[in-house]
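Listed next as structure tokens is one chain, alone, in the form predicted on its own.
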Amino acid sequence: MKNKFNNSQPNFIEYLNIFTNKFEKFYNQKYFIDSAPNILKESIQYINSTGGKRIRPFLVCECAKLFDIKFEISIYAAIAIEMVHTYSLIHDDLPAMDDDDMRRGKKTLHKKYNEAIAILSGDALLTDSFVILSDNYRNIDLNICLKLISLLSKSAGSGGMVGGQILDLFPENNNKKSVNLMNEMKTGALIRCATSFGAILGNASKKDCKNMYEYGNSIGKVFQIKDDLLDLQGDEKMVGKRINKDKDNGKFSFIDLYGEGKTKKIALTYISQAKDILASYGTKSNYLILLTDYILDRNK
């Protein structure tokens, strides 16, 4: 499938350049409850200040546009979801859970403070989400509020990505279908929230809201193939933490399963699948297609 982009549109790099640019200041002016003790402020804005791609808070607003809805209205939904993955960040980085010392090149946050202000700090990210949710859509459409506050708790829960991170630290059985499992918990949970979530601040249809599941899941899949990828081969430097961790642990990945090079064709097939579904929204969908060949070729 062919896209074309006339030479005034920015190339997708640069495109989300502009959007984690845009989205950081709002990001960093509207989430934070004034009467949070400073120790608490301190740790949120120290982790906040390491960086990060941004890619779900990124396919929040750009499914969103999909349906109209400008980045005012979506960003609270991003501001959201971005919280949610921090406060999983923060806690998997923990000794108890991958215990690593670094996280985007940067000491993690229990290094660089105590396991008690990242515990906590993460426990402020999660619940905290729903306050941004509730606050600026209730007043917006409130069955909208409401069907983003039930996607989020189920997509970040037992059912989700906590129940797929349980499976990585104890998994049942390493075959197919438990470490397929895992991944669609794990990982994609929060990107199918993040798709979804665009067709839900819509009022989208039965079918592009399925269409809209179906391209999360088919790019999360591809987003976890590509962080198996990397810790088996990434450079240190640029993914920004300690690679090989899972091999080392015994983790089971889909490398494991399928060899390095059919991975990697299993992959490409998950991105041919996204772009399909994305085929029918025309030049709107223009930087989501490319996003699923970013996925695979991002090197952090």
The other form holds:
There are 2 protein chains.
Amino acid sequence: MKNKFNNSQPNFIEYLNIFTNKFEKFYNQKYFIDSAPNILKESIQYINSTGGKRIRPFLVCECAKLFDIKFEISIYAAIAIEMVHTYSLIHDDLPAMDDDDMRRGKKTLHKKYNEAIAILSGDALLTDSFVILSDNYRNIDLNICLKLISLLSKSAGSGGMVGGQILDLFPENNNKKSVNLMNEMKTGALIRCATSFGAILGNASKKDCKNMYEYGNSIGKVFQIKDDLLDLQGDEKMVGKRINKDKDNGKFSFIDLYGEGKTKKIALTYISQAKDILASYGTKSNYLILLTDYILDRNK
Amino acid sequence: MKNKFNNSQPNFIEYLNIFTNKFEKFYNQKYFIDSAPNILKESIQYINSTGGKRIRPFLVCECAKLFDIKFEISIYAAIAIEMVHTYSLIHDDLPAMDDDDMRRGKKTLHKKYNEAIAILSGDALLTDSFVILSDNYRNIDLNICLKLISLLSKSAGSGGMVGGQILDLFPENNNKKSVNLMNEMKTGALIRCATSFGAILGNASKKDCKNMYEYGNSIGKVFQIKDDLLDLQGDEKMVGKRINKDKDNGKFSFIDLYGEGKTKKIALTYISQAKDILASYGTKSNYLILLTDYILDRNK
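Got the form predicted on its own; could you also share the form predicted together with a further copy of the same chain?
Below is the whole assembly, all chains and molecules, this chain first.
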């Protein structure tokens, strides 16, 4: 990836790694309900230790920066959204769902422990994400705090991510419109939530809120397209989980509907839209612009 | 059950039935995210149609009444808490957890549909409960709205109900203290949340908030003791689910630790404590007092 900056500034991968390390330090310190049973603390520590790209927290903190909100403030919203993302992966991997033994190159939670612990750890992460938001933002601004909670619950709920997971497992149709809707709900909703969190935290104008929503929408599409491409062509060891499973399961992806060439072109159009939005924020958005390329270039 | 009132007033069971019918009408009207997939709407409609005692919503609305809050206001908090309770039953019944085929005399959700739909419907109910709270109370009072969300998430999360479920399945100890703690988290937390919701909705004094918490704590204990007694002695057809399973699973209950006679005495002490608290609210608390007896007298 091209480095747009002079040598004193980290390139994108270095910058993302710095963020990820900082995030994980906070994640493991700040998210723990003291009264949780030990086995739950252990299972959640295990799942946190398996890593992850931390794209959603990165989006929250970088988008918040556009509106001059510091990491020390945005981190809790970043943690909450990563908890929701993590719970969704834990439940998705269960035998009754995608039935995956490996994730990020390590055992999935139900393989490491058992199914009951995986189901309940997921439930705990989802519920506690609202504890994190209400505990950490109510003393800053009640209205901002409620906007975050409202958006997260809507993005994760039956009109968002969970609804999308249902449509993925039990499609109502297999046409372009329904595959698109499924993706917008399953993957897109939480990414739009992450970028919009930046605007909410910054008490941004309507125009900026719309920009962040649209930026999230564009990169959400790219993200899903890249996941489909990785599922088709990726290296299983590199991706860290079983690939080609969508094909095995008879699920329709963008690629089935548009072909590989057209799908890549669609991704490039969305990347271009995302960059157009970011351009209006000047140098503050440099790393978000690099992220936009990274989402399509990544190999896992 | 003795009727304390003159003939023009309904007795407790009639009163509870009137409430339940009214609640269910609202529940099915007010809780539905328009953009949810049809299969999710159907599965949640099925689970709602299987009924339930609706004790938690009753507690929310009756406790709110003590502080002059109308049903039309308290209903949304009642709906949210019943959604969380329902999700917990759906996940509890899964093969990886309690593995129950029947609940309330009808097929459990994973038996009616499948495990994936049961897991995701539970996830949806839990997440959407926060949508219901934020959508319906933010325009009334931001502070009340956030207090409800904060308490519900803490009561349902890893320091509350989910933590209790973990301790129930994987006990750290089998002594009185740990069985007590497990019950306080698994069953007690959501009942204390329901009674406290009344005080929060009524913007009540610290003393009243403490009263509602303590009242919830007392009847929560009675509730759990009665569940243990029903599991030991109940009529399977009447209870509507498999009984004696705790014994089969080698789990310790109050009865194992204290014996049946002492356990019943403990329940009566808690009932007496609950009634002492309610006495200070005069005739407004008449039906809550009757509920307190009902919790021990019920046969399902």
